[in-house]
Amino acid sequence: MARMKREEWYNIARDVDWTRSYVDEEAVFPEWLSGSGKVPREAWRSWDEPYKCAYSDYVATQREKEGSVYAVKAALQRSNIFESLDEGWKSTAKVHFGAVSLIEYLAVLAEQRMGRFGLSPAWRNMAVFGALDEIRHTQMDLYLAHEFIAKDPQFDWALKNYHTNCWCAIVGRATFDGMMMNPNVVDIAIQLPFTFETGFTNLQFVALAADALDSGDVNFANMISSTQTDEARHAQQGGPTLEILMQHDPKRAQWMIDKTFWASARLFSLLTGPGMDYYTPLEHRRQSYKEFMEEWIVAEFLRLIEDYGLKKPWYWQEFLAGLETWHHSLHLGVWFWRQTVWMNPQGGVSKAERAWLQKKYPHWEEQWGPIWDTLIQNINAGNMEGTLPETLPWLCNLCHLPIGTAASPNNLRYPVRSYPLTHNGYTYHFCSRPCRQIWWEDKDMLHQKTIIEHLLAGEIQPPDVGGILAWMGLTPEIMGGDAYKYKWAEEYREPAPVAGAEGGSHA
């Protein structure tokens, strides 16, 4: 018997939905769940996806991805190539591991909530696809980094970071919950397919390869471009819900990729911005992370919105003054509080790599510079109790990073400050406007309390630092130190008089 042309059959095959008259729509459907909103029922047989997919070629397709992924691995784990890695680099991957590996599940959660909520037949069939593909990254990314736990426990907290206190694992949390676990169907794929993963970790995946890649780590460059063809295909679930949402509801959809949008930016300035600019060697760095920025997301994804009649974010000046602060804060930061993560950070500030930041952000020098001076001072002097902290920064109550590092020392135009919000009582505290208005949109969802409220409330002990590094789960063997030992200080150091030089001893 002859087999049926695939376009023959597909989209009946896809278009899996039928009449129920045995349970009342809004019992399968619930309102909470699927979010339909301002947008009629019927209006969702209109979803189509760009991508069209069958299981059996999504079978092959994978099988074949599969076996590239762990061919190579094989081919390594007889080389010693992780020996010869940069230290910057590992801290690289360590950051990603363990931001990411179980982020990955939670969209697995994602996916199949709307795998079985979603108002379209086609749209769950995706959705399906989706959550094999989530489950199948954070397989990758757990195997890979647990063949490293031998030689290095940092590796360990690819699966143990979102299982602990670390304040890194509480501002994901707090970011991935609002956008994956707390949204009906129609929020989740406008905030993650759309925003989060066209936006940002397509082409954060991109850059990610080539640095890796550049850097001589061919098994996380390989793993990492096999997740991104991944995330293409099933990030096009939120194309097709936009159109439909923009015909009914275009303020809730340009509401929700503005907050989504803000929150993946202040993120990815954590995530990527000193991986890209202070960690991989500088003879590796293809683009600075504002260059990044500025060609794949700024130009790109505000097209992308604008096709679909979206406009600009109200806080966009805000964002591009963030791109030459942000994580230039947030690098100083993790790094000063390194014995906080579970990595080495890299300061990255030699005298060339200062010149190649000088280069590309014209007033670091005048913001950072005096900073990393002291500190280098301190290191040279033996003093490193000078470059240690004594207690924790206060903290952004949405987006829970410290607040001053959505500005910098000496910004005129956004000055470190905090912008507070007093409700029912409480007094709130935000590293920045959107954050604050973000906040007060959605506070009715919002439930996680910074490490500081934590603390004034007496549930850590004892309340010093020795007390919040236990509470957030590290041990000494994790807690990071600089990843070079600090080495890279010596060239700034002060050479020793010689004798018999004008004011020295004389024969």
The other form holds:
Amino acid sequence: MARMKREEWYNIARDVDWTRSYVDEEAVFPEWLSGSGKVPREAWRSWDEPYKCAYSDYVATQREKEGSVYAVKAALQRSNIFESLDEGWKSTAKVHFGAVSLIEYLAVLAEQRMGRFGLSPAWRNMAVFGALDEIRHTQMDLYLAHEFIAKDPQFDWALKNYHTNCWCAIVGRATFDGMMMNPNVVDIAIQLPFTFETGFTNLQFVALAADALDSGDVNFANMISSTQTDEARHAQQGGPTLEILMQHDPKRAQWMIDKTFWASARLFSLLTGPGMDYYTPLEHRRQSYKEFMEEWIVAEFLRLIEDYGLKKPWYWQEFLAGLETWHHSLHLGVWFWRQTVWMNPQGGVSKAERAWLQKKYPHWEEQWGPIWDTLIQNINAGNMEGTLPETLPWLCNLCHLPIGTAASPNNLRYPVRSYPLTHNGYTYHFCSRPCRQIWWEDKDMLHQKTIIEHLLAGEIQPPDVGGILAWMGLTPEIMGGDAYKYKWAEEYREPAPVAGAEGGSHA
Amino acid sequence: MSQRPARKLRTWSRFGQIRRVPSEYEIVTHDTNYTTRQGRHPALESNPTTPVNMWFLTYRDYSPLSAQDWHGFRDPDELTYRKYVTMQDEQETVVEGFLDEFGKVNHDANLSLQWLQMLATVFTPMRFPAHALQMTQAYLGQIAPSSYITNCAAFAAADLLRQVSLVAYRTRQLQMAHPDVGFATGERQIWETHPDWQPTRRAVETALIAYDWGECLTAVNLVLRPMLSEILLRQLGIVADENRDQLTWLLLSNLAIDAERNARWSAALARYAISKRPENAVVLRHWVQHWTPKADEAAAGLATMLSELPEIGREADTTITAAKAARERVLSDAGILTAIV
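Could you output the structure for the form predicted together with the partner chain, given that the previous block was the form predicted alone?
Up next: the whole complex, starting with the chain shown before.
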């Protein structure tokens, strides 16, 4: 009797559903959690994961992967790589740790939700591996970040960020709670494994791995490349769910994908855009954020949704236009409000870097140059107050990012403005039309105050920058500053080109 | 607030005043579920009255099983992901060794028809209750008030998937050796209709809707699973051994290691709950009393099959006594036995 191949017995492990008779089916699989909607119950029987994985395969493969990640880490432990890393790159790593580690853990809970309330046993089994994968990602991130705490306390925020009211944490919680925790499991599968993991995590993992390697951070590169190999497996829970949904309720599928893609795109323009186009040292940049998005996200995503018979999201032109602007506006905002983040953003606007930006984004100088010129002028005049904020920007009621960051100055098509909506006598503000529309459709779920609304409600005292920073949990040793202590501005001292004096210190 | 400069950080500030170097297990497990963050309003950054926010409030935050700080609980086995996959890969290698060795001597061909029918009635249908228990652990993980607990439950769910997989593997092997006994085709009907399985089915179906996290923990991890594991892994193993099926005995003994690990952390968690708030003992006892009769009925049904189906049966009372003893060991370890006997 030789060992059997997986396909000979695998279906028996998936044939574990039965007819419940001692309790109500609706009690075991409440509709609001299981989310079958218009899909007839029996349709879930055809749920079939494309990438089969048996338990023994799983532990063997994962053990090997863990072995190699930790071997590299152990080998590098006594090196002084950390000291030699570029400050800009370190900021990228800190953004990743603070923004991603605990979202990986939120995905553990989402996987467990699918592992309990998914309507197919095959799906529930896959979600068990998914939950393990996400524990792995959390633990790798935290283990790596923890090593640097003694050298740099900002790494403490790998664990701390999402426990605070830092605006970045609120942005992340609002987005991912909406994507992974509030919805039923069908919507989770469309939003998390399908749209987000299949569509977007390549951005964080592939692009960042390349940048990390170029910046000399072998541990980080190794860790996130290894993470991505897991995503490729558990992300496939999305496909079979979408196939079934497309047969019975394509409109719902389209909506879930459209809104998740938008929310993800907004978020990554904060999470990854500045890292790629500003923090990564110039000599190590392979592609601009826009180029990477066009190659890895836009093309891949369109191919993916067309395969399933879905249409481009309704806001497609607005999203494409955003690749030229969003992350530049957000970078400017993060740098200006640098005290509100747990890393040191690199200005990234030396003359050589600006030339690169202008080459990659032909409207860069026209749209952001004047503002940076003002900031540079203030730096060189020793007027540091002129480079720091006095209050907060107005925030979008959907994505919680500043109004104006889905736009750019001097842009006639997408100017800096709010897209308001009055509902029940209260006016909400949005950064863009899609954010406003998504909020309107999902307002029962998404109705949560922004920081500005907390401030206006008197919940933040004193209502000034100091009070806001304290409310956000930022302490002096954590608050960000410029990564290079403004040295990059020195080359602008003479001659001092000054254009458009507006901007810079305006909120 | 103190004006003294902050001391140099050596580990996560989330540990608070920690006077020792935290272990790797603690560094990667501590407080990673932000939906349990202090001062939250509400758990999720969305409308406070979304169904899931209300669910967290009802079944986790306002559970009768409560403590100031669940992040003080530690898994006695201190499992991290890396430790788990390494350990279980080793166990899977052990199991492969059993399968290879017994395969070489054509083990399945030599089993008696009566024993094969026993396997088809008790052993191979086991994948159904194991899957139901797997679902309960997936639930417990998402509703638990600390990442220390969630991870234990995630590994427990994976262990149960391991059990389902191994039983499925054996089911196919037995079917190939004996196509006419009903292996791989008859288990669902047996699980749904065999009178001696029904109390077990009733117990696990009911456990699936024990949505309070503390009740889920008590019902499944402290009462039901210890008893079911004792019978379906240990006692059935002994019966298999006595009926010359050493392969089944070895495989079940291996799976029992997982069940024992599960009982260890579950009892440690109950103990922790009581140490943090003595009133939790009353809460736990109440649930134990509620679930024990269901588990006892399940045990009686299973014990009947172990007694009547094989050539060399096991006295039903012996099996039932062993199952009760298994439960009492866990409850004793949990510090909640005294009040219910």
